[in-house]
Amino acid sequence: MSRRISIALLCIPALAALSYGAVFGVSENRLRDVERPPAFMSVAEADSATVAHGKHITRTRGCFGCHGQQLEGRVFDEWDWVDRAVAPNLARVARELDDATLEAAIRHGIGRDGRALWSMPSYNFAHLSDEDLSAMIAFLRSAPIVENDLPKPRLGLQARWWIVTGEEDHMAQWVMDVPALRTNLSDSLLKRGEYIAMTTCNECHGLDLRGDWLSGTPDLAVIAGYTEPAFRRLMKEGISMAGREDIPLMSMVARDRFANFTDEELAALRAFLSSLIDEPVPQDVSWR
C-alpha cells in the first residue's frame, strides 16, 4: 500500500469526526438560539374542581397517549429517526419543575435546559389558555407518581442534519408558525370551537387545520359533510361516516382522547370545523 493511500485512509476517521462535530455544533446552536418567554405563574388555585378540569384538558389534548396511561412516560422505539425519543414521567416532572419551566415546554417548545425541544408537539398547546394550562399543571402535580426507569432522550445525526439543512424545524420554531386565533369571530360557539380545534386538531391536520399533505391528513372542512350524529360517532367511537372503524391514527385517538369531550364541546367543534368550508385554504405553508 502506497504512503499516500495510507495517509488518506488515516484521514477518513478524522474527517468523519470533524463532519459530525460541525453538524453537532451547528444543530446545537440552533436548538439553543431561542428566547425564553416571560415567566408564567399559574392563575388558578389547585382545588378539586381545578384538578378535575385539568384532568379533562390533559386527557382530551392527548398527554396520556404520549406519556402513558399513568403518565409514567414511555420510549418511542418506532421513532428511530430521532435516535431516542422519550416522553418523560409527567407526574414526576410536574413536581420537579416550576410553573414557568413547565409552561415554556408545553406552550413554547423550550426545555428545562433552555434548548428547543424536538418531539414535544408544543404547537398543539400554543393557544392553550392560562386557565386551562394552570388546571393541567395542577392535575399533573396531583397525579400519583408511577415509577418507570426511562433512558435519556438522544438526538441522532440524522435529526441533527435535518436541523442544519432546514429540512425540519425544532418545536420552538413550529410554535412560532402557528396561526393566530381569529379576531373576527363574534359567534361564541364558533370561538369556542376554534379554541378546541386549535389546541387539539392541529397536531395532525396542519397548523391551520386545512390538511397536512406530508402526513396525508385531510382538510377538516370535510366535517361540513358530517351530520351531528355522524360527527359524534366519529369523535366518540372513531368510526367514519362510511362506517370505517380503523381510520389510521384517528380511530385510536378518538377513543382515547376525544370520547371525553362533552356534548357542548363537540357541538362547538363541529360548528367551527364546518365553517371552514367557506374559507380559502392558505397556500405556501410548510405543512402542505
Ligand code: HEC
The other form holds:
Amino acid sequence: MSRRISIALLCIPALAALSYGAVFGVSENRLRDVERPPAFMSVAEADSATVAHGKHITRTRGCFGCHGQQLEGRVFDEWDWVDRAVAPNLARVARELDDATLEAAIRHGIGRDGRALWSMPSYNFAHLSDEDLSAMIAFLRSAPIVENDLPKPRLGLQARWWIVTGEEDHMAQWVMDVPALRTNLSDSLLKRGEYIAMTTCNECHGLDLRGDWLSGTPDLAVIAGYTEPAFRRLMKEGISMAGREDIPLMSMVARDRFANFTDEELAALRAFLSSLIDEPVPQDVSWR
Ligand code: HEC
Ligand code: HEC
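Can you now output the form predicted in complex with the ligand? The one shown was the form predicted alone.
Following is the full complex, with the preceding chain placed first.
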C-alpha cells in the first residue's frame, strides 16, 4: 500500500472522531445553555390530606406510567431516537433533591446537573400550581423506596445531531413554547377545566390541545360532540365514542390515569374542552 493511501485511511477514523466530538460538544453546550428559575419552596405541610392529594396529582399526571407503578424507575430502550432514556427512581430522587431542584426538573425541564432534560415531558407540567406541585413532592417523599438497578442513560448521536441542527428542541425549550393559560376565563368551571387539560391532555394533543401532527392526535374540540356518558366512558374505560377499545396509547392512559379523575374534574374538563369548538385553531405552531 502506498504511503499516501495508508495516511488517508488513517485519517478516516480520526475525522469521524473529530466530527463526533464536535456534535457532542455543540449539543452539550446547547443543553447547558439554560437558566435555572428562581428557587422554589414547597407551600404545603406534609399532612395526610396533602399526601393523598399529591398522590392523585401524581397518578392523573402520568408520573407512574413512566417512572414505574412503584416509582422504582424504568428504562426506555425502545426509544431509539434517544438511545437510552432512563426515568429515575422517583421515590429516591424526591428525597435526594431539594424543592427547588425538583421544581426545575418538573416544571422547567432542567435537570439536577443544570442541563436541559430531553425525554421527561416537563411541558405538560409547566402550569402545575404551586399547591399541586408541593402536594406531589410531599407524596413522592412519603412513598416507599423500591430498590431497582438502573443503567446509565445515553443520549445518542441521532438526538445530539437534532439538537445541533435545531430539528428537535430540548425540554427546557418545549416548556417555553407552552401557551399561557387564559386569564380572561371568567367562568370558574372553564378555568378549572383549562387547568386540568393544560396539565394533562397537552402531553399528546398539542401544546394548545388543538391536535399534534407528530403523534396524529385529534383537536380536543371533538369533545363538543361527546355526551356526558360518552365522555365518562372515554375517560374511565378508554373506549371511544365509536366503541373503539384499543385507541393507540389513549385507551391505556385513560385506564391508568384518567379513570382516577373525580366527577368534579371530569365535568370541568368536558365543559372547557367543548368550549374550544368556538375558538379558532392557532396556525403557525411547530407541533401542527
Ligand atoms: C413520558 C415519560 C415520563 C413522564 C410522564 C414523567 N417522567 Fe420524569 N423523567 C422521565 C425521564 C426519561 C427522565 C430522565 C431525564 C430525561 O431523559 O429527560 C425523567 C426525569 C425526572 C426527574 C429527575 C430529573 C433529574 O435531574 O434527575 C424528576 C424529578 C422527574 N422526572 C419527575 C417526574 C414527575 C414528578 C412526573 C409526573 C408529574 C414525571 N416525572 C413524569 C420520564 C417521564
Ligand atoms: C399519552 C398520550 C395521550 C394523552 C395524555 C391523552 N391522549 Fe387522547 N389520544 C392519544 C392518542 C395517541 C390518540 C389516538 C390518535 C389516533 O387515532 O391514532 C388519542 C385520541 C383521543 C380522542 C379520539 C378518540 C377517538 O378515536 O374517537 C379523544 C377524544 C381524546 N384522545 C381525548 C383526550 C383527552 C380529553 C385527554 C386528556 C384528559 C387526552 N386525550 C390525553 C394520546 C393521548
